[in-house]
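Given next, in structure tokens, is a single chain: the form predicted on its own.
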Amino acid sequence: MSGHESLIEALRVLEIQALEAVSAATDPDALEALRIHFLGRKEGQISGILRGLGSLSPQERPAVGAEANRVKERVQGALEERKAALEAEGGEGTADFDLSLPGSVGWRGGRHPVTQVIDELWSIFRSMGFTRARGPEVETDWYNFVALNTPLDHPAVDEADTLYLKNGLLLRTHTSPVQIRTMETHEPPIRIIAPGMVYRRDTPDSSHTPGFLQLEGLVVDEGITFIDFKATLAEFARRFWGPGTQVRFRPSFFPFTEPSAEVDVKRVITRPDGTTEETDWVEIMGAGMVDPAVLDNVGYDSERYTGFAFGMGPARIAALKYGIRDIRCFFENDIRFLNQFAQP
């Protein structure tokens, strides 16, 4: 028997164990393995046949070449035919779905609980007249501090309770600054509201964070008195909380206000079962009256100018809300936990 002849019968004998080892195949891992078998590239024993023409004469490769062709698709038909057949069969060990088994949701995306709630507050002040106002969150003193009544030697001012960064620039630590900003940039009548983050040298803990949405209202007209700012927050408060919502008001301190104002809330809790319970008197923000030198600083006429502002955290406001007694938790990203506050 000649060289190319051998060669011939030798691609005939792969395509016979090449047929038989497919069609006893039963799983497409089994039929993988075949293919590289006898069709790989570098392992293949066909592969390994068509590296031996080289030894042949010009006139018998072309005898060689083409029955290695006609294996090769033979057992490639062969391969196909089997994976498709073991699929429609559902065979063990086939790539095959277990149509009992439930289906699979992806992963939605969701609004935060604080950022529902910021987007509550907001709605409630939108239908009041307010607008929505920003400011940047690095600030300097001028707007931080001074323009709001508070001197460089205050308490507030000191490292502590700030942080700091270069040429004289600092993260806020309250949105406060807005007020400025748009009092400087507008002028009366003002009624805004300045959700934003602010930051403070705090150690975490159940109701506080170094970092914390804060959400600033301020009102300047002609004639605004104590009781429009009285009955603005007692309005908004039993709007956010139901019409059976007490509000207090305390006296309190702040640089820029005066007077100033500790607002409380005591609510009225309905149990599943149906039946209502009142809470204790619980603090919700700090306001007042705008001080008259905050309204000289920005050259409005504090002779003919009053106002109000107020500032609440959201973060607070969510825990008392959904009954959250570590605000921590809203800052986790525990999935179990935010799920509960997914909106449809």
Ligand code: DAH
Second form
Amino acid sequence: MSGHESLIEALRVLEIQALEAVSAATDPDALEALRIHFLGRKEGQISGILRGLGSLSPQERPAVGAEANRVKERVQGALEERKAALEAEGGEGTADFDLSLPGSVGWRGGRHPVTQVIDELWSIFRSMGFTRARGPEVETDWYNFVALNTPLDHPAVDEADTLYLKNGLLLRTHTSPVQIRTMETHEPPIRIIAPGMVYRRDTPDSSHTPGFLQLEGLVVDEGITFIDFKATLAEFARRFWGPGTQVRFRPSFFPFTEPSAEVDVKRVITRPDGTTEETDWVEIMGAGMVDPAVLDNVGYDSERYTGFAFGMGPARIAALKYGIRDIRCFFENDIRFLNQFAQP
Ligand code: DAH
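For comparison with the form predicted on its own, please write out the form predicted together with this ligand.
The next block holds the full complex; its first chain is the one shown before.
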């Protein structure tokens, strides 16, 4: 056998050895060791033959060179195939992975914290027999003010700092117009809550935004008394804030209720260490007995029917509940803020 023939023979032997070893390898480290043994630049057996081509005669060189390259590519291909197969199998192929690393958590949507509070408010009132009502955000003077016993020269009209549209319509400054719209189209008994956006010409700060949510409530029937009013709202407050909650009705004024009250709660909160603490009194809503003039405005018999109404700001309630000092957080939709309210 001439020199170049024995080299080609040696290459074929190496090829068989390499392919056998590769298919028997069970982990990436073993594959790497085989790669170095056969194809490594310095000590690799196949590379060694390629390096030795220089000592062959120019006639012998091409045949040995071509064979060496063929074997090299074949072994390289086998190594890659085996590596992919081990990875796909999982098994020993996972030696490269650190199983103690945290997994990558996918994005998942969630309800906005204020929406969560509205849903909670709704489920409490629904269990007390309320249904949901809604009205338009673009309103007329009649529904937003006049029918609610608020003449246009009344100081409350100015106070509201109404956003008027070009056609004389306005953006509702509260959800109370839904009281009128509901009574116009329904006979008593009425028991509704109406959540929705309202708008005022406010400069945004930590407790004001020019648009915000309100939740209106209205109950009208024969024989509704101040007791029903107080008991319903106290029951609501205890269901929402917890049984230890104290409720206080502070005399106030609204044009559409008589008498009117502001409702405050004093909550019991549990600290992270499990001990409890009483909070200060905080206002949670405006409320009152529906003024008979309002009932007259919708054609109800105010001798026969009485009722009570209330209005609260779900974002304020959410801020209280979660201890948020700047209400603008609810509008900025910073995903780092919102993620804290994601539910499992
Ligand atoms: N509409 C009032 C406001 O925007 C809130 C309110 C007070 C609603 C008393 C009521 C109520 O229904 O009875 O500030």
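Only the largest set of C-alpha atoms that superpose within 1.5 Å between the two forms is called the rigid core. Residue numbers count along the first chain shown, from 1. Because the structure is a prediction, the values reported are computed rather than measured.
Arg267: CA moves less than 2 Å between these two forms after rigid-core fitting. With the core held fixed, the Cα of Glu283 is displaced between these two forms by less than 2 Å. Core-superposed comparison between these two forms: the Cα of Pro28 travels 2 Å or more.
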